[in-house]
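Single chain ahead, by itself, as structure tokens, in the form predicted alone.
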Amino acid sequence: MTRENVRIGLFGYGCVGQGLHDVLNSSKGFKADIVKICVKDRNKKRRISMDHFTYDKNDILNDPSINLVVELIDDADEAFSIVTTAIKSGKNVVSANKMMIAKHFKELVDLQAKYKVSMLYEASAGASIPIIRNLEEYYDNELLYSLRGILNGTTNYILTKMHNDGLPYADALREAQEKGFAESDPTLDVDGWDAKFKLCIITGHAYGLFLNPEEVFHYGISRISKFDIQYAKEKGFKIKLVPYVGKTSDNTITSFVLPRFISSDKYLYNVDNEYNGVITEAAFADKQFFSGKGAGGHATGSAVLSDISANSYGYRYEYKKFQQGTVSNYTRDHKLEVYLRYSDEKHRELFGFEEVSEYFSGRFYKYVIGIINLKNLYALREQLRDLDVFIVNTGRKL
């Protein structure tokens, strides 16, 4: 297959942009030219000559010699404007912006088809883990039962430090920020938004449904306490933030993001610090496990480089599960067993437990383990932000 000469217009030169630059320069088997880099901060010192930079996006978007736009900025709205303009101009795109893709997924798929261009975004879902390409190529005709995993390196780092080193949540978060694994405003990570956006992208390739992120329940780790960590350790568990999508019937799926108890015999138990891990369960391939770094410029940059290389060969996603149309419904009518730590009895009553298998009431903490319906959690999603509670999926199959 003929390889096209790649001339890149790069948007963003932060952690991932610089990581891409490093891995591209270190690559022995693939070369590409970064023609121009667009950034917004005119006063920030850069590590390379300012001759490479522009502050006007049109210097890239209107340059006919640039045939690939690589978008690595953190502004989802501006990213969408850049990407759609590039696509309509006939330029291929590589992106790592999970919020932008998740919020506009179906529109971006339609635009690719209309303008006959390719948009690749492996780095948006699992950083260094090539999960999208595997879903597209290996699982294209596989009966996929479920997919779950750790998709956020920031929360995994925090939970690891709390479990292994006994750090309080605030101290673990501060350390993650100092190491560059968490933003100064960590809300998207610790409250589960980032993991949900990635899950929505994965769902499009795994099952062919392009879900509105607002339809998917998510709950993060910002309310976790040392009591929850201690309970997990006494029971032989670690707590991980685990997005899940899976079939409830032949043509229906459900999905959610929740902290989960992981026992020592499970794949995800030893996925610590900033690493990610993904588990697929399927009819023929059975259970498979993917693991790799989930944060950091070089890890994410390696996935971006892989997409750039694939683009040079003319590769594009075919959205095979969407074309097959075998999954057509989405439901939140799904029962889960959860651990709920709370302080006020009236808060417990909000969850509508159908069964209770374990209950504890102490001087400072109370908890209950029992079965609830996902649709009840979804109905409570706004209230949960203000309640002194913490929820963990026990992982037990019902």
The other form holds:
Number of protein chains: 2
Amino acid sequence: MTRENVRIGLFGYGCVGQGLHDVLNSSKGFKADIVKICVKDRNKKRRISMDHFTYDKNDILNDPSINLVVELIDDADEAFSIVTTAIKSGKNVVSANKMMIAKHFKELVDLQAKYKVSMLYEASAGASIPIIRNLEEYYDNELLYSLRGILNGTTNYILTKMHNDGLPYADALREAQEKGFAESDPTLDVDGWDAKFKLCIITGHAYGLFLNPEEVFHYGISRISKFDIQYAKEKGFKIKLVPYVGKTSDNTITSFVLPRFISSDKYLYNVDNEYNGVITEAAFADKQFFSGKGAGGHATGSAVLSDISANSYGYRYEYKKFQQGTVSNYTRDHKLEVYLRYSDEKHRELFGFEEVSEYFSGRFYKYVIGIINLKNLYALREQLRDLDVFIVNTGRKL
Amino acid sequence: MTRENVRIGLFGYGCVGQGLHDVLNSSKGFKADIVKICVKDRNKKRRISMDHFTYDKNDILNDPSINLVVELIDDADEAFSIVTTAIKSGKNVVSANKMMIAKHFKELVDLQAKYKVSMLYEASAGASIPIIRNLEEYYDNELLYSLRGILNGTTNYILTKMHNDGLPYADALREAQEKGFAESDPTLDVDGWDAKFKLCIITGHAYGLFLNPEEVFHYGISRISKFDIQYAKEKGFKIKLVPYVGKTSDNTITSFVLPRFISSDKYLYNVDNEYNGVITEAAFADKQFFSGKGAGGHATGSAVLSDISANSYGYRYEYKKFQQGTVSNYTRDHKLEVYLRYSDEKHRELFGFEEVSEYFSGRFYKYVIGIINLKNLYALREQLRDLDVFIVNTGRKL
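Write the structure block of the form predicted in complex with another copy of the chain for the protein whose form predicted alone appears above.
Every component of the complex follows; first up is the chain already shown.
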């Protein structure tokens, strides 16, 4: 494939697909033909001529003139089938499907090597923020202590509305959905799945470990109450949903997704609404911060176009950290200080607090701040969905 | 050159050279040999064995076993001679010398093409922030409206100390020099030269124009007074030195370096001390922000190592925006709203204010806020050094 003849088969024409179309039409530097667009819904009105569309994926996958498959659909299983078929036919792939990539990460890396094709997916984590490419290229030799950030636009929008405008959770969620930020299934966003998939992709490029998402603890914001927001405000914090991955020793990392208190002197404090932000801490570069739009068709579409363009220059991820293999272990044996808001003492006992520094009991709720082990949280993960509690990482260095 | 046999000839063993040495020694993923280090001062005590050093540049430049020259000296003319000789001998180059690159930008681009070698210089602008590579790779097809930021650690350190601790300018400058942030000649920092060189390098990668630095207006902070800090504080602003480059039409850009008022809801407000920060605004990705350490041996050394590593993977800048050639004109005919603090009415008249929105006259100083044209500032550039005035861009969109 040379720069001149990028011929794209596009799957999906939702928010991001249309965004990509707009960005591509406005791009002056780079032209690529969208030869065919494969969609599911025959009855949906499309804003461009129906000649562009097909309902049969083989019209793209079997077309030898198409050299790049851009996959922007919701369904992770269908996406995996499309992407693997494309790779096996020698087509390069650009995807934004975090669930699909996170669930089949190692397999996709192996397939790229086996069939000598390139799959790029910058838009899958942090949307417009070029975090994957920077981890892959720029932090190649940096001793990266940790990476944390805001990676889900929907929850950040909800938390912003709750904090700034005093909206109840349900109203804020509805507003996020109306704005088109939410995934088709909101539980993926609000329960922290989406942030976890992104964290797993980032972990692959930051540390070279392709984790099974099932192994990573995640917790979202669907149990947040006005009391939690009130507590945070009194202390000068905002609550943000913050995925974290970091070293616990030279060859071992831990990771998790938890809400976190953020004080006003921190970069993440001002990352509001649908914006995402990522903080890296490294031995020599020290602290770095990247921020940009984390949702929306145009922001995500511009990241997809950047991948399409990089692809046309022959760029591929080399998975350098994986090749180096310095990090080989993953642990959940990791202590955290958390705030736990609860009502039933029996629930508190489940968490196995090792140290308690604050305890409050009032008419409407109770909370405790103390140290727990991540492995206990992980063991509780199924139960947590049904408990009337809310957990926030205080972020205190232990 | 393969990954296995990067053999480096290093010029300079000051703050950044030693920082690079530390980073290289700690890197686990990538090994590169520093074969020889060329330094000037025979009497300076070195922290490693004298066997590593030479005082004759030809010991490096004529050594065919050395395939990468890393140039980290202060002297821009000597650096240019070293770098061009290296390129002409087919050696790849990594440099952090912003003055040298900005002054000979087009020539260096042409030489790389002619001799088929790669010259990387990520550390030359924004130190640890990977801004050049992101402009080159990631914003390839983005409609970039503008880029602005804090690119000089010394002035930012001085302004932070003046604002936060109430230090007078001279004391804050001394502290910055003691911390090792200042360039060997502080006028390069405090008068805005350093920020301008970096801006010119960024402009080459953001818009594909290789500007003669003489064509770009710059103004620094050496004339700042406590009254300016006091005014900014009263209004809830910080003053930061902010280089700017942006489009004025589809094919035309303008650029300048000026102090700027920053309000507390802006990302740059919290970019303090030696940190740098860059904001890009683009058609589809919208606003993005990058921040990291902008000075110091280790932060800069880690950017240099990243270039060394990228070089070993065969990476080279393709100067994509220059190849595309969409931007072809540079203008200084551009209106700005500024704050001018002054004492002599004759000085104010020089600026040709077109509109005045505020005017203040007090016992100690006067100020005016109004609209001026950048071309008038440029015409005054020599005189400005001797006037008792201070200029701040209000940043208001006109």
